[in-house]
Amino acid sequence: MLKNEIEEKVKQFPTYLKSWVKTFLGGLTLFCIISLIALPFLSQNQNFTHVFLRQFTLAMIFSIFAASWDLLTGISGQISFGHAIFFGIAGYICAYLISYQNFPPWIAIFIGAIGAVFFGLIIGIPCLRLRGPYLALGTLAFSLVLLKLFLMGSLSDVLFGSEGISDYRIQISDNPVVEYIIILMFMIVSFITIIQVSKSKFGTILKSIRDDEVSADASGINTTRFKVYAFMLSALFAGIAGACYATYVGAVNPTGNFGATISFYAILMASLGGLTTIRGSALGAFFFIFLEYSLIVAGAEIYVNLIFALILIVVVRFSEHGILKPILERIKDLWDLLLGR
């Protein structure tokens, strides 16, 4: 039964792809990912190659781990405080198996998400039984608590110490323009994913247990499990991030990989763009990104959080749904208008 519906849906994947470029969100998604493609090739400039595109490479990596916070708060309604559990045991993974092991980066990554999912197994048991307030909370206290482990001195020749974990063999390639493209397909490949999981039935079942978790449970569905399952799917696509950033970095260290402010990038991030919406963690990253990077440059490195936490405030007051379906609204009119409709 299974297979056949797989079967068929393959076959009509041509005829759907085709349906939905011709739309308007569809084209406009096609627009951006070859706009990514292509942007590495516009220019030979050392300073565009070696300093904006880092910064595009940056924003790709945080955009899926925006959107792995979006997939368990906004899809599934399990509200995590410490994501940033999930980010650094996958960096920490691929770093080790890098630098130690003389793995390839790639199969180091794909490990280092693994390790993030078994991790979400461990701390989503217990945690998901939790809900509301205290689920955040009991997040934010793993994610401490390995903070706190991380840095203890005692335990330096296992877990590395304060000082982590650093060395150039870490990194996917010495060329930002190969690095570039492989963390574009990761972010690729990564949304695609999140957003038909979403569209799924495995997602309406998450949805129904966001909307209303009392009504699912009396309905038969096994919350407690789906939600583990949740947890994991998050974690997975939050190991890829937190590992590529292992790489793009070239080194791991408690604070960079569990602190809190982590965690609060990914909601942030995913808040901005629009929660529920998958495609805008990427627009929240970019934007993040971007304008941290011109803070940074304008000398207010100092007021970085500050400035990003009243942004917040304002688009949470002003713009519930964040700021993706604000700006799609006024790109389709101005199309529209174009095109004299």
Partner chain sequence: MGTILEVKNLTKKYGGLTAVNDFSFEIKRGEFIGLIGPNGAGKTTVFNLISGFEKPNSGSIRFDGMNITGLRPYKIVNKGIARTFQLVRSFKFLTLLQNVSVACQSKRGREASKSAGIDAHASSILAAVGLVDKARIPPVVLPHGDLRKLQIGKALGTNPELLLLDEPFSGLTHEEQQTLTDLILKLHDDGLTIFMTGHVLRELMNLVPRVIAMHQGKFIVDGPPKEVANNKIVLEAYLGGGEAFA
The other form holds:
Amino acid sequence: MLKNEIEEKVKQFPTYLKSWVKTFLGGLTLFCIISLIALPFLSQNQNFTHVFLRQFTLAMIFSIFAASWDLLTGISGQISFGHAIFFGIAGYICAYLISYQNFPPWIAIFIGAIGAVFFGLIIGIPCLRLRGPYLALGTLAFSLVLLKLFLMGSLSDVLFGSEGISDYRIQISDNPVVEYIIILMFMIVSFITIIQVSKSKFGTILKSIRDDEVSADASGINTTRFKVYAFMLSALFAGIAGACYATYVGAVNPTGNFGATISFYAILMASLGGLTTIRGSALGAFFFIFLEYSLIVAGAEIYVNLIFALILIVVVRFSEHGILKPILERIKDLWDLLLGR
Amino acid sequence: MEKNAKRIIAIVVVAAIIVGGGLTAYFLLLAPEAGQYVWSANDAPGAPAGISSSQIIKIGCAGDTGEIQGDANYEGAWFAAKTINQAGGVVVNGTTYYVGVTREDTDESNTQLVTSRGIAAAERLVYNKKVQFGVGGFRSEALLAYQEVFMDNKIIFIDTGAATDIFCDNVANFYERYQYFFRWMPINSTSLGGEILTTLAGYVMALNTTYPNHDVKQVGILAEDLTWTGSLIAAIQSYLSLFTNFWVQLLTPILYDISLDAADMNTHLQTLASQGCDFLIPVISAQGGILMMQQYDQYHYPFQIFGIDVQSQLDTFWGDSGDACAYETVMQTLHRTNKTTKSIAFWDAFRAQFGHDPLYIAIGAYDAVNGIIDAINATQSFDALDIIPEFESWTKSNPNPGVSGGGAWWPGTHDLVEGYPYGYTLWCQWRDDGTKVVVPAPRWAYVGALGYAIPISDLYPATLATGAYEVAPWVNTAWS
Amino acid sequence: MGTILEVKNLTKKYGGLTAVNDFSFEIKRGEFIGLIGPNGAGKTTVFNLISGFEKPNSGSIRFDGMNITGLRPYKIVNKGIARTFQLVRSFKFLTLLQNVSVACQSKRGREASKSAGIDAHASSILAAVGLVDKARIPPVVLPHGDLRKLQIGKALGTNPELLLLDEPFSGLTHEEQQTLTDLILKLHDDGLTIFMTGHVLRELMNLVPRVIAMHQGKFIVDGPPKEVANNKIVLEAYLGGGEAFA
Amino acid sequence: MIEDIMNMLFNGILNGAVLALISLGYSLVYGVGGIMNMAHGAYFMLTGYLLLWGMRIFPGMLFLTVIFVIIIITIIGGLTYILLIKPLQDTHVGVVLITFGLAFLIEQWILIVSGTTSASINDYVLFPGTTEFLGYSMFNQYIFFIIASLVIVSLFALFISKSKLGKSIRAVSQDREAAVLMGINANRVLLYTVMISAFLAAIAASLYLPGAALTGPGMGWTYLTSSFAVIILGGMGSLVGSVVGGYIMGFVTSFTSIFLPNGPSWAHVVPLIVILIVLIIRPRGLFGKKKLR
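The form predicted together with the partner chain is what I need now, so please give it after the form predicted alone.
What follows is the whole complex; the chain from before opens it.
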């Protein structure tokens, strides 16, 4: 069934692409992608390529991560407060393989993501008995347990301790432009996959479980299996993001990769952008990273988190569906006005 | 009609925004040299106004803005720059240069560390501010990540706060890449462990003669369960094996999870007390210390506290702990004493400038900046590859004393040489009037061949001490 | 005509309360049969036990000769028993077409839609229940009657042999009841075995040829509606409310 | 050995007493409104810092300061409900996010005002000195706190079962729809509930923290996670559960700390593992309602 669906999609792709580009959303997305591809070639200024562009790379990594959270929570309705589990484990596997086993980075990223999928499986199965806030707390507890185990000095021979793994070889490329392009490719592929999954029949089943699990069960859907799939799929993309983050930073450590902050980053970015929209995650991540960047450049670094807290409160309070929808609507209004419609 | 008017206005406005945004982006980011930090006299405290950017030696401070560690790093570097600039700067090949310092926020003191913030800070220092030297670092895992930015660009980075051995191991193992890394402060964990135990042994020896009715023997360790304490405790244990069953006996070390609360601390201290602990060695950098001292003060436990408690190094700890830290003895890089000839003058000047004691990181940063300038002066060059050999020549035979000590480094590892008169710490004890004194540090070692312990050279001469070691009154009662 | 569903000595207890007590009956293939009883008689519990949402304390349920007692709900659905709920349940944020297409992706649903494709099959089901013109809207805006139809559509999506309808008429206007009755009758004519509950006897009387009555979890009588309506125990059970003949 | 057991019991009770007080309010809010107030730990932390500052500004007026601070925290609790929770009540994720935002805001504000350094409010220890029992010495302030905690919990139980407001709270918590039909204003009851929970957190902080210390603006999260653990163990929304769960968690922590190898570093991992086991084996906890929300 899945095979047929994919074949069908591939066959329809050229016509689909043509009609998609003509839609407002399609055009805008294409414009954004083209701008992102063109961006690194605009300037040779080191301040631009090595500082500003790196922030873009970071934002792209976090947007994959936030989108993976949105896939699990927004689309499948399984609230996760411990998404850093997958992010961290993939980062650690990736760093370990590069540093201790001399793997090339792209293979390490790939294996790291697979490792995260495996974790999605083993964490998904026991967590299936839990719903709503219980699941949220269960995943949070899982991530805290992992964090504490990795922090423990007495386990540092096995889990590398509080200092984690660091090695200058943990990087995709020492040229930030190359790194940018590779991460951009990861991002585009991840987003296309996640959006297509959420639109597909498979995605419909996930959404049906989110809306009413009993009814999905009564419709003959093995909800358990699909929830595990959702966990694994989400873990895959969280793992890609986590492994990319490890190469971006060049090191892994417990707090930086398993910390509750990382889980909350995903939640913040995805809900700032707008839950269930997937694309909103990208907007949220870029918004988040660049607001932080401009505040730091403006010399207000100690107020960064305070301002984020305020923005989060205001956005959640006054715009339940995040900032993506209202912004898109404004742009569309403007567009219509420009075309004289 | 009205609709068309609106449309035209909208087109104009949008076009204006696009053009304006594009131009802004071009001038802020894209144009060659755009967005580059412009160094000016403001960055060089004490330098004459109107000096040009090319006349400034650019030093970047990496630390957590707004936290004591990061602020201390900046204060130390800034103060060194001010002193040097006021003294007329440094003349290289006939041109007078002044020292400029700048800082970026690495956010590393945040318990919820976000490693990428440290990386971004280092990138801004290197690519945006084009610093020639980096100074800073406190949390090992953060510094491990962002030091790579400096190493990538072959910029000398001087560690002023992280004690883990791994940095200098890197220098030894991958010299080609990590030769730009130097540790100016503190001494590495392993050496700290040795200093703690041998000095403690000296006190135990002395106290056993003072208190004939009590066998001062049991030593407990209370430490954060983290990697940096791990190597330190391992060092203490290996030194202890020299003393085994002689007159110091180690209780099972208590390694606690850093997120502890009062009940946990109470549990640990009671456990130690019930095991008959006589000396407690804390190895604490975070908030555990304040809980420990508060309960020590309330319970009047019959043991002495003697070890590392980073927060207790600051003079503000007395007030912060609610006057509870009396009789705690802590390792401290510097206090107002003649560690070197420059020490007291520096101490007083620093206090006059900032109104509080310098943290060890501030002292490290001060010495580091002075060291950089000395090396520039000596080599008449700004090239890292010229300066590194100069730094490496500052060995035991050719030290370059700063305010904190003798200033000698091991050439192969770029680590501070431990031991008097080079790199060593002072032992400072809080008095119950809220003052802190430097106590003498006799050291004893057990010599297997002789079968008994002998005094070895003191950690530092007794002349540096500003007061005698005191036993808390309640411990005195318990022991006599 | 063989037996399609065989329920034997079914018992379900909640703590001290026995909701279903030693309940047995059989349904033949192609039958159209009602289960009546006053509120709280245990009708919904019987449905929940058959469809697997609750597990019986004792007794067995056989479907088409297979023992399905205590299987998970989706497995029972994939054997061929579909159900609706008394309180309407739907996927709020999905369109009607997607609502049905989820059911079409169950094991039996996929087989049934193999030739036409899932979307086409789903819209043919929507057409059958009379909602095809609303295929692209989400259920939140639908009137109650349409929601009931949607429920039946979702059940049909799983291509059942036996359809369990739990109180399909409750809360509907007379007009809505009429169209729904037509729909149910048409489904029965197409060969579907239908088992429905109701607590208003008169509604069922004209519809089904056979009725099982239960009261306080116990089996009372099984037979043609007229016979059941004249049964003494049934009359007594309904006496308090009197709604059966209202 | 006897000392170890005493040590375990005393610190278990001490830990349990503070956890019980914090989780009680937290669990109450969950039971009544089905919402998770992530700012609960922040109330606890904020109380400590307000006390510290209050004591520095008005050194002579100890009790007034304490009462004033508790009132402020209670009001903040009420405002949290009115301004942030009430408009988003229908979306669980929304409430979680916005209260998380509030907790984060408070934490960051304190961080900017006072930095990460820890501080002690030692001056406000009401009962200095220690008492010895079976060769084990106990800090009087802790004994006082344990007794006070028991008294407060009993008073609270009395309040819930006897007072009019308490009865409405119970009614809403058992069946919101039915309570609304009976003419109870569920929103107002929830408002009072959030205020009561903030009040309890403030009381817990003002009694416990003088014997502990302010270990930085992030300390609220530690207590929040601990009370998560407690209410999951006890059952979400169950008041008996949160008290019993609090003590169990306290004993588990102190037992691990004293009797297990490498115990001190596992002391805060074991409770989390307990949560996971409870969640997987019996998701509704020891005393939880049967139905999951």
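Predicted model only: the values in this text are computed from it and were never measured. In this text, rigid core is short for the largest set of C-alphas that superpose within 1.5 Å between two forms. Positions refer to the first chain, counted from 1.
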Is_shifted Ile307 between the two forms (CA, 2 Å cut-off, rigid core):
yes
Is the C-alpha displacement of Val297 equal to or greater than 2 Å between the two forms once the rigid core has been superposed?
yes
